[in-house]
Amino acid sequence: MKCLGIESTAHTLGLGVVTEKKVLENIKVSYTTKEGGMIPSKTADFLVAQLPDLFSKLKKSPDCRLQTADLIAFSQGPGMGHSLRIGAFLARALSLKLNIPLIGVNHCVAHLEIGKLVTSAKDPVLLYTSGANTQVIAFEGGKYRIFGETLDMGVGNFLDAFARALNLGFPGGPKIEKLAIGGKYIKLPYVVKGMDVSFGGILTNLKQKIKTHSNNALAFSCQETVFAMLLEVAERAMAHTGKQELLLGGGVACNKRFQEMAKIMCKERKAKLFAPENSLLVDNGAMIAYHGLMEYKKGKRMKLKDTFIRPDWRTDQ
């Protein structure tokens, strides 16, 4: 069975084609800026404008012709309403045109499922770190549960906001990573509350230090602090659940220093770390396609009237 997945939760429009065991295609375009951040309406306009070129690229692959698809999956939520509507509309149109079923999936769970497909992880704790989402997730007691999360903003949005303060543009995470190389540590607030984390106060503190410290030192200290916070709560979730696998997901997990710190933590616990390749860590259509395919094979079905977007759809729902 072959599924076409459509990802459009934020600044990325992705198309992916998968079978039960393999990713056949995974292409995307992403909205960026040289300065400032992401404005939802402008982001949506960009994604719509990119649709023709993206489908042209998809058609060049003989295994990915639309007529060969058995199922359409799309990211139903969570995400930005402006962007989610584009993917949902496209999925409905293709479903009607091709006369094949469609299914909406949870974007957060899709990150976990694609990670399990392309790695040897069996029953991991997922440390999911993206723009709007920061969660520690695991399958426990028959459902996906959130063991810890951000209390204010996602770690990716936090990095983007800090990058804007430094006039680095969007997305800010990769630019902060480069800027941090060789930096010296400056003490910052460390905000872990039980199993949850908070970034708002750290962002304010960083902004206050811009005039008195180098950007290099601030970027380095920013990464060291927030990544340690995230790995502390992830390790606590592993201890609580007894799981010995940590799976990274989300665009922030592309950061090499983050992966290095996660590897050290897992080695000390005699646990295993799994991190998919970058194209499957960031938002992408393949993860939506695979999760949709798994849900469909387990019996989930959707009527057209049920394919409304769910911007606030939580992982544990």
Ligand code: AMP
Contents of the next structure:
Amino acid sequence: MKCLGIESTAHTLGLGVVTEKKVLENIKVSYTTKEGGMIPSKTADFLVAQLPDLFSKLKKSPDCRLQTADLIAFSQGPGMGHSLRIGAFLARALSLKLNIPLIGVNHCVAHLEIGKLVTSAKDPVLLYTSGANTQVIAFEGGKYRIFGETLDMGVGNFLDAFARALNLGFPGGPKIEKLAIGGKYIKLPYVVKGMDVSFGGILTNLKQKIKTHSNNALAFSCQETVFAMLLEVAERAMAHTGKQELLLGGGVACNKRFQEMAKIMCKERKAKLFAPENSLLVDNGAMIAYHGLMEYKKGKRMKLKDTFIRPDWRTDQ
Ligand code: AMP
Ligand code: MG
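Next up, the form predicted in complex with the named molecule, please; the one we just looked at was the form predicted on its own.
Next comes the full complex, this chain leading.
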């Protein structure tokens, strides 16, 4: 079977084509701003404007012609309503036009499942660190469960907000990564509450230090602190579940220092670390296609009337 997946939970519009065995196509466009941040309605306008171009790129690869798809999958949630509606509407329209079934999938779970397709991970704990989402997820006791998560913003949004305070533009994560190279460590609040993490207080603290410390030191210390927090809860989830594999997912996992710290943690507990290539770490259509295809093969079916968006859809639902 061949599935076309549509991703549009936030600033990215992605189209992916997959079979049960591999990714055939995975293209995307992402909204960026010079001043930092994104306004949902403007983001949505941008994504709509990109649709014709993105589809024309898709057509160039013969395996991926729309007419050859057997199934359409789309991100049904969680995410920003403005963006989600674009993908859902498109999926419904294509399903009707091509007369093939459509299926809405959970974006967070899709990050976990694509990792299993493209790495040799079998039963991992997923440390999912993206713009809006930060969760430690695993399949345990017959369902996907959240073992720890952010109590306020996602770690990507935190990095973006800090970058905005430094006038670095959006997305800020990659800019902070560059800025952090060779930095000196300054003590920052370290906020782990049980299995959860929180970034709001650290952001305030960082902003207060902008006048008195170098951007280099702040970026470095910011990364060391929040990555350690994330890996602490991920490690505890691995200990709790007895799982020996850690899978990374989400845009923040593109960060080389984060991957290095994750590797050290896994090595210390004799576990394996898996990180898909960057194009499959960030939001993308291939993961939506693959997760949709797996669900379809397991028997999930959806009627058009059930394809409303679910902006608050929880991983454990
Ligand atoms: P996603 O929502 O999964 O597409 O991820 C987007 C988020 O990943 C944004 O908040 C980016 O700032 C962040 N991000 C992307 N690349 C990096 C990087 N190299 N280091 C840290 N954060 C990053
Ligand atoms: Mg994501």
